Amino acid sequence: MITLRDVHKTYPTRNGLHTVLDGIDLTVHPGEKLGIVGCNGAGKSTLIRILSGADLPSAGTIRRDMSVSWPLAFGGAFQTHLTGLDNLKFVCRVYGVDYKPLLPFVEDFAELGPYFREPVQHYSHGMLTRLAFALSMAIEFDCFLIDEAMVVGDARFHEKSHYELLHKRKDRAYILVSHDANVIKMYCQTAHVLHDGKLHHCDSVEHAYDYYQEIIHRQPDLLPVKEL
């Protein structure tokens, strides 16, 4: 189980402290498929980084009784001067896993060919995304964190990613954060809405969807133009 209690996150600005998360309470159970929907800038990525341990809260407590992934398809932690292979070795060293049995899977899944042995700094965005997702799938976790990763790659890679995460690991928990409420409806069993720093707990995915629609109709400027 993962438990957050009264979690706050603030950042200093020239105009004083900016509050991104304001007293978040959340419990995630083994095997739960939880969606968190919110507009752009609502703090979804901040929350997912805190859940993963990549960032620390300004206040509050977090308890993780399950192993938790980093955000899927998140390439921000790459050592860019290293090759894709060296990054695999680095990640495996961090998690205490032998990289050699994982090498065939990562090479095949990432579809980088000879570039797998070239420095990551020369990769395109698509190549970085494929490598990041492959590394995410190479290490097994009890709970996977998905930050907008449902739109990874082209249609074929998209389908392959879904199969690895949503079918082969269907017994695991995952937390999916997105500004697309339709994605939440499609993949999650429960859902909450993040708005104005508060996590609004909903008793069903439909309730979360309806509440989110109310928010974006009141404040349509919070969404990208393509979603209006």
Given for the second form:
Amino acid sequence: MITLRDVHKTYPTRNGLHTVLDGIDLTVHPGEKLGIVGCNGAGKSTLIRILSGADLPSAGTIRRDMSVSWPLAFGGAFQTHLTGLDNLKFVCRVYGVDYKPLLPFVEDFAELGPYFREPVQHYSHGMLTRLAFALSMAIEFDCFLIDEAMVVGDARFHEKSHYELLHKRKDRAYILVSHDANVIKMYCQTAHVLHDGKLHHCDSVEHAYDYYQEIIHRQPDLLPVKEL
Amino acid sequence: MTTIGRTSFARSVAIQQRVIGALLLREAITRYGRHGFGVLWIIIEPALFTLGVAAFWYLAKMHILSSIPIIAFAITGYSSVLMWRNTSGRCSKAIESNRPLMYHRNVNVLDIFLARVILEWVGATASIAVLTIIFASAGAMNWPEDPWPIIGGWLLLAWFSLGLGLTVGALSERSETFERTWPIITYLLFPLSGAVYMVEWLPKPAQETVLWLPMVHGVEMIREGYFGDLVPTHADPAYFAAANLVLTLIGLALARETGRRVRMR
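Can I have the other form now, the form predicted together with its partner chain, not the form predicted alone?
Zooming out: every chain and molecule, the one shown earlier first.
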């Protein structure tokens, strides 16, 4: 289980503190497929980073009683001067896993060919996404944190990642964030809406979908003015 | 704010060892190149320096005036500088180049600094050991007289480098001005650090002044071991250790604060 209690996150800007998350309460159960939908700039990525422990909240508590992945956004967690293979080795060492048995799977899944042994800085967007997904599947977690970028990509990658995550690991939990309510509808069993720094808990994905549509159509709120 | 976990101390130590090990191997690749040829440079660079100093020494006919064994003098001096200069220099850009790796929550600022410091310890130690063996075997210098002051001085110098590395690394992350100024401070400290003089050669008031610099004590201890009774040395290991302790505490506090701030961004 993951439990967030009254989590706040503020960032200092030139015009004072900018509140991104304003009192988030959230519980994620083992095996839960949770979607979080919100507009651009709603704080989805911040919430994912806080869930992973990559960022610390300004106030509030987090409790992780299951293993939680790093934020699986494309390329975020790579040292770009190192090769794909070096990054695999690094990640395996950090999480205490032997990389050798995983090598065939990662090479096969990422489809990087000779680029697997080239520095990550020369990768395209698609290559980064495939490597990021392959690495995260190589390490077993109870809960995966997935950015929407991971569910785009070509049809083949789609199919392969579906198989790995939705079939082979169907007992695991994941948290998927997206600005696209259709994506959430497709992949998640429960969903909440992130808006104005608050998490609106919904009792069904349909409810979240409708609520999100309502927010989008309230035009003035569509693009919150960010004072940066 | 808090992050509540139920990780035991023993498990935390195991995780930290794993993370530092992973970072060490990652750093070794960028520091010494994929095939390890870069390792040779930690020997070649001080070797060239040593030969250069010796060449000047003989050209200036100093060997007639002074009884100091110049090769051993250059090796001990330059290796000592390498130790604190490289650790602090390498820590200074450590966070920036490892920032993406902090997406993994067990990778912390302190681990990143420690990995770089350990790598430089190994490099500098290999350098002084290999150079001593090469030059002493070739007959260009005598074997060290007494290993104990060398080991003591070297360990204290390593400790000093750790405290300095943490402090410089954290301050560089905080302030670009500091990051840009530190190399200049390093250049200024180089001639003062004991690398190019023996404390005994200086007038009394100057001796007292330079002995405020902690690393001078380390170099003096190491030379005491290399030279024996050839030149009187001035070292106060207790002062050096006390200075190291203070510097390390400052470094740890700064690194902790940096870690929190970097995570908060």
